[in-house]
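Taking the form predicted alone, here's one chain by itself in structure tokens.
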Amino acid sequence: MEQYQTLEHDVVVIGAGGAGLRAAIEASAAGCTVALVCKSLLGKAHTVMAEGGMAAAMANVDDRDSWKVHFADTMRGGQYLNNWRMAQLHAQEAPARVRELEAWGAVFDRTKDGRILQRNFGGHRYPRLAHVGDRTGLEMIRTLQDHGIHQGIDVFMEMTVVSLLKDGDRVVGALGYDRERGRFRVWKAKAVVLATGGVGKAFRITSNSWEYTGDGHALAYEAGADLLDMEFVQFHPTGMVWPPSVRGILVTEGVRGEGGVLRNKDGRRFMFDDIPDNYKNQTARDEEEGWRYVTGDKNANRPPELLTRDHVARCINREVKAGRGSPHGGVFLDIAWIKEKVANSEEHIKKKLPSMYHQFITLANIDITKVPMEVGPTTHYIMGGVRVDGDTQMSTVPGLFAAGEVAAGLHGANRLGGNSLSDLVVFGKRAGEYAAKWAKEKGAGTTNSAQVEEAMRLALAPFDRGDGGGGGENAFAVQSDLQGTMQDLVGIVRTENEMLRAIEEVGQLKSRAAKVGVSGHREYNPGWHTAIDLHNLLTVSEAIARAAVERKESRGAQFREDFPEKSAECAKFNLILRKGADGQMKVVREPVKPLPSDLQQIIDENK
């Protein structure tokens, strides 16, 4: 085999978004040697699509708002499936993270009287969204970039990631190329930090970039450590659908936190058709009620708009289906409206909203001041991913830690929006805290070139079935073929023939990845990248669909059309997934942990 480089690290962090800089900043400070190894450019990360803001109980805008509070939003935004020492950490934890990038620089939107501004948004009780316009996952990154890049950190972009390696039971090091001209690196770690993302790219409509296909996901699962609750994909009730071009372009909750209301072709306000009984007390029942809400009248109720994600993006599919929706298949999103209320209201949604107008006016435009847009469901996050400690965030294989999307337990069977930026800052802390505590107390592996080697010959196998190798699948068919399995049989609504169906043909695809050629060389060949993230697509999409099948109810971000209601049963359990001995996914189930009696006491006081 060729050679490759080898470089030596206490920690490596696999990735560079919120929760990857976040890690890497922390065990660097801790004196540890950092090396952050990310699939794209710098500042590129996903975490610039999360616009709204990040959720922290700061009562800035609402002074009853509390951590507990926000522990009890949390908990029941995930349906009582989440790991409650996580949503209780992220809730204690997540002002004081939301300071700390305020002092590194960041600029947050401010109140009147200068504290850092909070707008409402789905599932929370309390205004607690601190933001930057509608581009606060943006400040994040720049701030985050900025710092990090005083501390030392060994920076490699361009990289993917192929394998972990492993002495023993522990993880040692990784396996990637770098992407432009395809040459192999080693990185020898004490510690290794997942930081990856999600799997959107296994959907046709997601509002994800091309960097996530699962790869954190794939790696871990690989590597033997379990993964959790991935039956729980959420779909973002708003992306857009017009022009094709950027189909499932995230539109921010922001625009609906702002005062936007969803309405259908008949320009009926849909969303007061259906709405759940534990929200009735809390929704509007008229417009009037629920703009006084988003004008910030503490006694107001909280507009249907602002519902949990699942709910808000089964209703628009609803629409749809039963020929109310817009000309290009979605609905449309309203905040134009408000001119009725706001003075130089035109001002105000920019000012409010620039990346939304900036947005809909390049790509497809229009002018949200004047007209509604055209929205759309978007496979957006998972909840499930990488098992972790919920104070340490090491994996069950030890020396794997994982934070932000790649890891679960925080959400539970789904996320309330703002969640995730402060997720990534609380636990990407942690998972650097002690990623560098187990470097300095386990000291360095041994890695195996045998190991190293055989994973290098499975990456190059696709040349050999290239065009000096009689041919071979296209890469590019085939995840085309797996996205539209996924879109169509485990989607919004589910039915158990459908994702059993889904299952047989990822088994058909998997055959089919097995024999993808690809031509030419290593350089700047998107072919032979593809046909490596096709491994971790077929992965994660054999997981998601395996997990769904296994519970039969409706939950979360999961709406089983065959078993419509909760069940007590599927209650009381989370679903592991686990590689087994024989190479195939296992499903286990898993008791939910009782909640302590004093978290119980917080639940039940903010029911």
Contents of the next structure:
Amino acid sequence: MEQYQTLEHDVVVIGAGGAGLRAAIEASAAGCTVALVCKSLLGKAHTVMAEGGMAAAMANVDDRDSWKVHFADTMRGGQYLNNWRMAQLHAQEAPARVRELEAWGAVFDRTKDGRILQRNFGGHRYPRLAHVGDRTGLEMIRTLQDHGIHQGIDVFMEMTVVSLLKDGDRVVGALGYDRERGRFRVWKAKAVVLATGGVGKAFRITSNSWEYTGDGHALAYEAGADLLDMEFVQFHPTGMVWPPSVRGILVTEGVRGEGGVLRNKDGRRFMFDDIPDNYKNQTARDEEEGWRYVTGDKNANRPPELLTRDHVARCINREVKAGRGSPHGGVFLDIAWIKEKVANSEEHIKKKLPSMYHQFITLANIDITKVPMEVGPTTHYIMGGVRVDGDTQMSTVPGLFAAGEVAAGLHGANRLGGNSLSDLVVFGKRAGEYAAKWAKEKGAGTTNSAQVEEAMRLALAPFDRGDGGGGGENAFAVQSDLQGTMQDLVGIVRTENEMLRAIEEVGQLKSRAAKVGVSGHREYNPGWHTAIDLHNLLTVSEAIARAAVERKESRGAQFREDFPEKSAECAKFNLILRKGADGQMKVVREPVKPLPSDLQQIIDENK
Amino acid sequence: MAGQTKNTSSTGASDRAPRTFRVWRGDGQGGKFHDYSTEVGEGMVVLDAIHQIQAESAPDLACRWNCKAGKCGSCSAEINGQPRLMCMTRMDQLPPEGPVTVEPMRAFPAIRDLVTDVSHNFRAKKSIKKFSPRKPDAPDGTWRMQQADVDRVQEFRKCIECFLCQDVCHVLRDHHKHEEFVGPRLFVYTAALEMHPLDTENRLGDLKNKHGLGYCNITKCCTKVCPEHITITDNSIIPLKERVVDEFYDPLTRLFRIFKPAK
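Structure of the form predicted in complex with its partner chain, given the form predicted alone:
Every component of the complex follows; first up is the chain already shown.
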């Protein structure tokens, strides 16, 4: 019989990016014992990749800003499918979360009068993003990490959770293994917080790291929780396209916020050619007005490069498909041109975009202060995730909470840049707070050893099929084929037939995944880890495809070539995915909750 | 465009040629180099080659990585003997001939293949007194700080905790003073706290007595390997040494301390 170690905590947090760390800090501050379990070393989570900043209506740079405008911007970006309660809380609480980070040691860039500087970003009406150059995510994670290590949180690094444990309907713990030795552990807990991030590794071209395999989505789904809005996957318009090995790595929107412009191979600023009606009166009429906007003229409108990400991504896609792209299949993003406007522009660019400069000079041998970059769309973020209560962040399964990218609701059909970092801390705090409250009120449940043993057997099965069982399928090959299916058939432009084919292919890949064999030992064995990740990736891929088929319209991040317009009918529901009694995935329409009149009024006033 | 010579296809499939990678494999008990051949192409970095080797011929080859863009500091290793991030080391920066050696950081205990036990760094950080701001003193209940006053601290806060500076530091690497010496990364961390305009804590006594600042003899090896180009020695370690000297060895201060005990 496989052995395992059992640990007991009040609250277990799975994932140690911004949301997980913030949840752990809050639960711990509330007097709970907390275990923080993460797949990587502490401080390496995907949050470090966030570049542009953290949206919060502090009105430090433009005093017309307020939580109401931020709320209206977020709802517009999400095409009104957002959980409005989350959008409200997020806009109201983000400024306090930024100030809290400063009180914990974060050093944001400053305004001339010594306050926290805020920058422009796509879809935000006023300069709203608190930032540190283009490494804001690193600043956030390091601040939370350095604060958290003095809080008495038990951190379990390089451990993967493979199953949630239940007592009746309620989640009462988690089973995982350490990646160093492959030994199993059970964390018994009164409440569990998922903060596992996203699903980017389901696609071939992504800005996400290996960790982004939809673990939390799949754990919640298997535990009986509802997933919501899974059709909405954000393709960031600007990822690197060359050299091949870095294809997909993010190029921050901050480049455009600082005046970077998009051009096709003919030198045309094609973004001016297609401005959606609902953004027309907030978009610059010409290049000169766009420049005035990025340099702080309050009377100017934003350049079309700062329209929402889905729109910019599709415009780039269109240019490339029409043969007007750059040599390596992207378009040009030019920040070097500002030398016409700014004295000492090279130093200015290096100061404002240091890691972009560094990334391009090192990986592509391109000096962005002198020549344009080549960029193209990359899978970046999933708006969908675990359905949660807006105030408490509890899922539809008692005792299971979710925060950050793994949770759904705040962003609706599309997320605005900068709203992710603020999401992490606003709802990370709330998840920690309410998980602690739940833990104190409900006490401990009972874990079931048969559940644990079955989950361990499943996790170890690939070894039986490996060296001893004739080899089996190669986990990397199955993952690579899945990425191809999702990239080609459920990507930035979607059609019914292709997606139905994708669902069929995912079914076939599931059969292959069940035959994956792994050789060697259990210590840091990437083949084994990939075999386990595959299950999660297949679950989220199926959910994305099924929801995308069901939504027969183009809205937010979803673009359907066969239904290129928005539909009034589809505006009325969100899509829920849950595991049916027969073990099959079910898609259910959930009516959108009507907005209270005070919030509706805010939206109308900010149209 | 600079750096784009022959290959204009978007796949990079052309110009690929086999290359030998001599990778250290083993664990805490010992190990040896194994040769793997894999095809390398335009723009590839060493981490790409390691991933290819995993997928093609050594699925159990252990290595850490995350962001693949030089931001997370996970994939530190010694490439041809130099401490570097595997994700930021392009193949065309290495000599075109002969095998490429890849081995784990040698200043830390080996766990498996390219993965080392870096827990020293996390323990050492915990021993440093945390950020302790003065009371908010602006009318809105926060603080004011000028950009010029935070530039230096922001330089230190660029650190991605790759621990290459720790790897190359001879006090750790050759003299194994892990228990008495926190190392360059943690001096940068301490300097960021000490020079933070809001911080009120005093860490100079700990630097001198607990954290081994005196062991550093300013060879600047750490600065040379920093992928974030933080001027570790000149901007953090030397100023900290000066502050310690001022606090504990300045004759006037010592005289003064006879009447007023040190905090």
